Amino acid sequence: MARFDPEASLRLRALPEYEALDDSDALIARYGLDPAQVIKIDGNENPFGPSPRTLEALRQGYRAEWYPDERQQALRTALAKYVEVSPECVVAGSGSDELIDQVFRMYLGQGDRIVLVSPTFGMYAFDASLHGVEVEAVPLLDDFSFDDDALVRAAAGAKAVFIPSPNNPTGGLLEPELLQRILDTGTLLVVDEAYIEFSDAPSYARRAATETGLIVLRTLSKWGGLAGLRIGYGVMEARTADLFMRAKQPYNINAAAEVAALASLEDAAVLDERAQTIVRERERVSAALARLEWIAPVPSQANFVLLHLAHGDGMSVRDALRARGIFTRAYKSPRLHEYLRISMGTPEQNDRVIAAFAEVGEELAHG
């Protein structure tokens, strides 16, 4: 009898690709770098890390031998207070990525169509491939703003629309008028607010608590400095949240992530102050790089900036910066061939980043 063949038995038409970050330790070894001198600004992570209260909570310990609360009661209550909604409108996930996947598992299947903007966060297309869902990508305009009319036309008849606000990697916002026009098509609109704490725009979370066609995703990876602990949450109308709670994986929030999230929310004032520092640094770094003349920063409402390069290309500039111990993000997409994305470091780190770009620019101009 023939043995089970894992490839031949695979139900997926093709395994999706996700353009993940290169491993930092491997890069450090490849370039012979001093780990203490590396500046990692390729992942939109928070350079300040977790808040003091969060670090103390993690040091004091938690019951790793016990399962966490499957109903997420304390966590949902604290998250709800933070975004000013009722706890029954909140569902926590192992990163917002888990909740993106849950949207697909619950509402999308073979032959359904979703709408994205392009370029955008890669996780939506990744999950679409896993679930056999067709993707219609609406290109952003030349200035990376949303093409409102094209998006609304595409949304009509689509099962769902996924839009980050601010968008990754461009940093632009979904305006209220466009949000309303998309909702009026009758589609499910998922707004990913991973970077909302770094913008000057209000969150759509409170609206999502009363709007059946709207789900807002949030995360503690960026604002809370907890990317490595994987903790995110969704805000949605109570009936939808109840369905999510019933369909999610049991015990999906690990004990360390839960204690860290609760402490972070208690330390919100510290995290807000850090976020404002990052915003000021975003504007300072953008202005400094623009003065180099070969770099044109795209206006951003996030903790990162997309840079258009007049010299070289994203990959070559990325490699030149890596050799100097600065890790940035380049893209394989043809549209982003001449772009590089940097997230904000500490003020001291950003001074080094600005100086390194100046050095690389001189090399490219005379090389």
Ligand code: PMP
Contents of the next structure:
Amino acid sequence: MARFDPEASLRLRALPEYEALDDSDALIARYGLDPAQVIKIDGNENPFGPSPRTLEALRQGYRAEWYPDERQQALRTALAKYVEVSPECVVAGSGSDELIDQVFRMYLGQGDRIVLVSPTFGMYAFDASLHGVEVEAVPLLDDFSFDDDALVRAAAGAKAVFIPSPNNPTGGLLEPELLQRILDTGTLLVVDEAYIEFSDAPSYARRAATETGLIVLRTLSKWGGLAGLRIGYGVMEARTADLFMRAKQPYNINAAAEVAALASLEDAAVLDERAQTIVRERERVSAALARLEWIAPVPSQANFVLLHLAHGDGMSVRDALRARGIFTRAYKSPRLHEYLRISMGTPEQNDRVIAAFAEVGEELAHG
Ligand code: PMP
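In place of the form predicted on its own, the structure of the form predicted together with the ligand is requested.
Full assembly next; the chain just shown is listed first.
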């Protein structure tokens, strides 16, 4: 009898590629860094961490020995109140990543086509690859704005369109006119609002509660400083949400994440204030880096900024900054070869980041 062959038996046509973050502890060891001095601005995380009430709630504890509520009742109620929709329109996921995957599991398979912008967040293509779904990537224009006409043309006949607003890594927003044109093609539109709290645009979440064909994804990873606990949510019509609730993994929200999310929503005012600090820092850091002349920041509505580098490439500047204990994000893709993405640290950290860029600039110009 032939034995099980793990590769030959695979139902996946291709294994996906996702450029996940390098492990920080490994980088600290490799560069011989002091962990307390490291500035981690490679993952668009929140430099202030969880809110005070969240930390207190986690310290108070939770029933780790019990399965969490499969119906997510307390969580859906609190999330619904926060985004001003009814609880029947909300589904929580283990990060918005899980909900992206759930959209694929429920609606997309072999023979389907989805539309993305390029460059964008890597998870949509990752899941498309897992599920055998064809990807049509519509390049952003030279200034990284959306190519509206090309997107609408591509959306026609596509099963779904995934657009982050603000987009990662470019920071631009999906405007209401384009959203309407895409919906009018009859496709499913998933608007990923992971960074919406840092923008001056209103969320489309309330609209998603009543509009068939629109799903809005949100997360506590960025605004809430909970990236490590994995908690995101989707807002959609009640009918769609009901299907999501029935098809999700039953106990997908772990007990710690639930406690932390509930406390974060009670601390929304603190988290909003921190988001505003991050927005002010984004403008301050962008202006300071623009003065260095070899750096041109792309205007952003998120908690990160994409930087065009006139000297060197993204990878070499990333490495020079790593040696100084600053972790940033560079890209393999040819279009982003001369770019680096940084998210905002605390104001004190950002001062160090600005100084380090100045130093690296000198090094690259003279040495
Ligand atoms: N969407 C976008 C656009 C993102 O950039 C990220 C995180 N990098 C996510 C979703 C994932 O968020 P979560 O931590 O909620 O899975």
